[in-house]
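Shown here is one chain on its own, the form predicted alone, set out as C-alpha cells.
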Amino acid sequence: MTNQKTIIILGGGTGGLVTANELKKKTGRKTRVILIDKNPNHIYAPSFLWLMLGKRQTEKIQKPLSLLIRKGIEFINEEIIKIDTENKLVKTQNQSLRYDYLIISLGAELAPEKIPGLTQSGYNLYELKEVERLRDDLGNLSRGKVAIVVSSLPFKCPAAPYEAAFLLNEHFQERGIGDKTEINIYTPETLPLPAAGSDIGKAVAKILAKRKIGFNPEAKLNSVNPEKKELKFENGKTDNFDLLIFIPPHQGPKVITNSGLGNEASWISVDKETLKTKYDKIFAIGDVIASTIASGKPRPKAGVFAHYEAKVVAENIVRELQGLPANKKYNGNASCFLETGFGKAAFAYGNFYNTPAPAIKMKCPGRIWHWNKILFEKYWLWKWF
C-alpha cells in the first residue's frame, strides 16, 4: 500500500506491548507496525516476587514476542544501536529501518556495576536469572540477617522492595525460622513510596513495624564488601548481612545517550500529557521518560504509567492518521497492588499529577486485592498475545 505508514516501537515491555497491540487493532492494513527488542521474550516482572518463593515457574511468566505476528505485528529480535532523528531511521546491528512514527519504550537500564562490590555480594531483584538463583539459595538460609537495599533513586516498581520484605517475612515464618531471621530495608527514601505522599508512606511503615521488619531511611549505599558481608553508606554508617537482595542503580538506555535524545541522565523529556518529545513524530513512554509530579520530584517509574501512556499515544496516532484532532491526554491516574504476605495485598490508587500534591489513597490489605493481582497477571499474559 503506497499510503501505508510505518510505526516502529522500541522495547517489548509493558508500554511497547500495549502500543503495538492498540495501533494494529485500530489501523489494520493502513500501518506497518514493527516492534524491536534485543530480548526474545516479554517477561512479566511483577511475578518475580512469586518466582523468588518458588510459587511461579519461569516459563509461565513470559511469552515470546514473536507471537505478535499472529496479530499482524512484526517483531525484530535485534539490539537497537542508534536512532537517527534527522533521517527518521532506527539502526540495529543488522539493518536500518525508516519510520513515519517512532515510540520509544525502552525502560530503564540496570547498572549494578556503579556500586563497588554490589554484584559480587547479592541478588538483583530485577533480573530474572538472579531471582532464579535467589529462589534456589533461599532454602540454604536457616538463620541470619537479610538486607534488602535500594541502592539509588529513581528506581522502577517502587513497591517491590517492600513486597519482597513482606513475602520473605511470611516465608521465614512458614519455615519456622521467623525468630532466627531478621529483615532490614535500606533506602535513600525518607518514607516508603514517597511519591504517593506521606500518608501512604506512614501506612506502609506501620505495617513494616508491626511485622518487625527494620526500615532504614535516608541510607544511600556507597559500597559493599563481599568478604565481610558489609554494607557501607554515604553517611559513614555500616551494617552487616548474611543475605543481600538489592535494587541496583538505574540509568537511561545507552542508545538514548548515543543518539543524543535524552538529558544528562539519558532520560527523555516529554510533554507528560501527550508523551510527545521535541522531535517530530517521536513519542516516549514509561520508565525511559523524565517526568515529574507537582512537587518537582521524579514521577515513579512503574509499568502502570507505561500502560496508560501507551493507550494515549496509540489513540493520538490513530486520530492523526484519520485526520482528526490528536487531543487525547494522559491525566496521571495510576494504581498499584502491594503484596503484604499471608494471602493479602493492599491496593493504592489515585492521581499522581494532582496539584499541589498527588491524591493517592490505599485500601487496607485484604485477600481480595491479592486475588486481583493474581487475576491481573493471568489477564495480562492472555490479553496482549
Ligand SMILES: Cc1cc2nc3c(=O)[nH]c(=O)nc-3n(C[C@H](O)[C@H](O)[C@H](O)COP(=O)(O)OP(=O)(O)OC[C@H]3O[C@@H](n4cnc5c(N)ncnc54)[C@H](O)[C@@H]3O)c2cc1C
Second form
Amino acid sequence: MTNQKTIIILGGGTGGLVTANELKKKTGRKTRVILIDKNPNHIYAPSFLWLMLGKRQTEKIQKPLSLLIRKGIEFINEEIIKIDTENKLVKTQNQSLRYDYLIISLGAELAPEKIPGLTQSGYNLYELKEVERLRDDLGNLSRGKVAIVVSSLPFKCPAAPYEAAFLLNEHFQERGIGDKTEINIYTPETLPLPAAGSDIGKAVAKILAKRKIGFNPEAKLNSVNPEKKELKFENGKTDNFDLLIFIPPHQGPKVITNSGLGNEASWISVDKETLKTKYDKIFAIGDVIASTIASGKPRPKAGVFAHYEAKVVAENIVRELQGLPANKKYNGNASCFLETGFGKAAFAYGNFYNTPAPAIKMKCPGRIWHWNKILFEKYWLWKWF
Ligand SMILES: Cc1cc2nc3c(=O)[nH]c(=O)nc-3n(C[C@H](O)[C@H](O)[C@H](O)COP(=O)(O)OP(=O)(O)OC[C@H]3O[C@@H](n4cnc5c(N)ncnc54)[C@H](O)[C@@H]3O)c2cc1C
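Switch from the form predicted alone to the form predicted in complex with the named molecule and give that structure.
Everything in the complex follows now, all chains and molecules, and the chain you saw is the first one.
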C-alpha cells in the first residue's frame, strides 16, 4: 500500500500492548504496526502477588503476544539490540527495521546483581520464575522471620511490597502460624508510597502496625550474607531473616544506554504531557521514562501511567496522520488498588502532576476494591488480546 506508515513499538508490556491495539484499531490498513519483544508472552505482573500464594496459575496471568496477529498487529519475538535515530532503524538480533514512528515502552531492567549476596539469599518478587519458586517453598516455612526488602529506589509499583506483606500476613494467619512468624519491611523510603503524599503513607503505615508488620524506613540495603542470613544496611544496621523476599535494583534498559538515548541512569527524558522525546517521531512511555512530580521526585513507575501515556501517544499519532493537531496531553491522573488481605483492598486515586503536590485520596480497605482488582485483571487480559 502506498504511503503506508510503519509504526514500531518496542516492548509488549503494559504500554506497548495498549499502544499497538489503539493504533491498529484507529488506523487500520493505513499503517503497519509492528510490536517487538524478547518475551513471547505478555505477563500481567499485578497477579504475581496471588501467584505467590497459589491463588493464580502461571498460564492464567499471561498471554502469547503472537495472538495480536489476529488484530493485524505484526509481532517479532526478538531482542532489540540498537535504536539508530539517525537512520530511523531498529536493530534486533536478526534484522533491521525502518520506522516512520517509534514508541519505546521497554520498561525497567532488574539488576539484583548490583547488591552483593542478594540473588543467592532470597526470592525476587518481580520475576515470574522466582515467584513460582517462592510459592513452592513457602509451605516449608512454619516459623521465623520474613524480610521484605526494597533494595533501592526507584522501583515499579510502590504498593507491591506492602501488598505482599499484607497477603503473607493473611496466609500465615490462615495456616495457624501467625504468632510463630514475623514480617518486616525494609525500605529506603521514609513512608509507604511517599509520592502519594504523607496522608496516604501514614494510613498504610497504620494498617501495617495494626497487623504487627514491622516497618523499617530509611533502610538502604548494602549487602546480604547468605550463610548468616543477614541483611546489612548503609546506616550500619544489620538484621537477620529466615526467608527473604526482595525487590531488586532497577535500571534503564541496556539497549537505551547502548543507543545513547538515556540520561545518566538510562531513563529517557520526555515531555511528560506529550511523551515526545527530543528525537523526531520518537515517543517513550511507561517505566522507561524520566518524569518528575511537583516536588522534583520521580513520578512513580506503575502500569497505570504506561497505560494512560500509551493512549495519549496513540491518539496524537492518529490525529497527526489525519492532518489534525496532535493536541492530546497526559494530565497525571492515576489510580491503584492496594491489596490488604482477608478479601479486601484499598483504592488510591488522584492526580500526580498536581501542583504544589500530588492530590491523592485513598478509599479505606473494602471488599469492593478487592473485587474490582480481580475484575480489572480479567478485563486486561481480555481487552487487549
Ligand atoms: C509484582 C508487581 C505488581 C505490580 N502491580 C501493579 C499494579 O497493581 N498497578 C500498576 O499500575 N502497576 C503495577 N506493577 C507495575 C507494572 O507492571 C509496570 O509499571 C508496567 O508493566 C510498566 O509498563 P511498561 O510498558 O513501561 O514496561 P513493561 O510492562 O515492563 O514492558 C517492557 C517490555 O519490554 C520488553 N523488553 C525489554 N527490553 C527488551 C529488549 N532489549 N528487547 C526486546 N524486548 C525487551 C520486556 O520483555 C517487557 O515485555 C506491578 C509490577 C510488579 C512486578
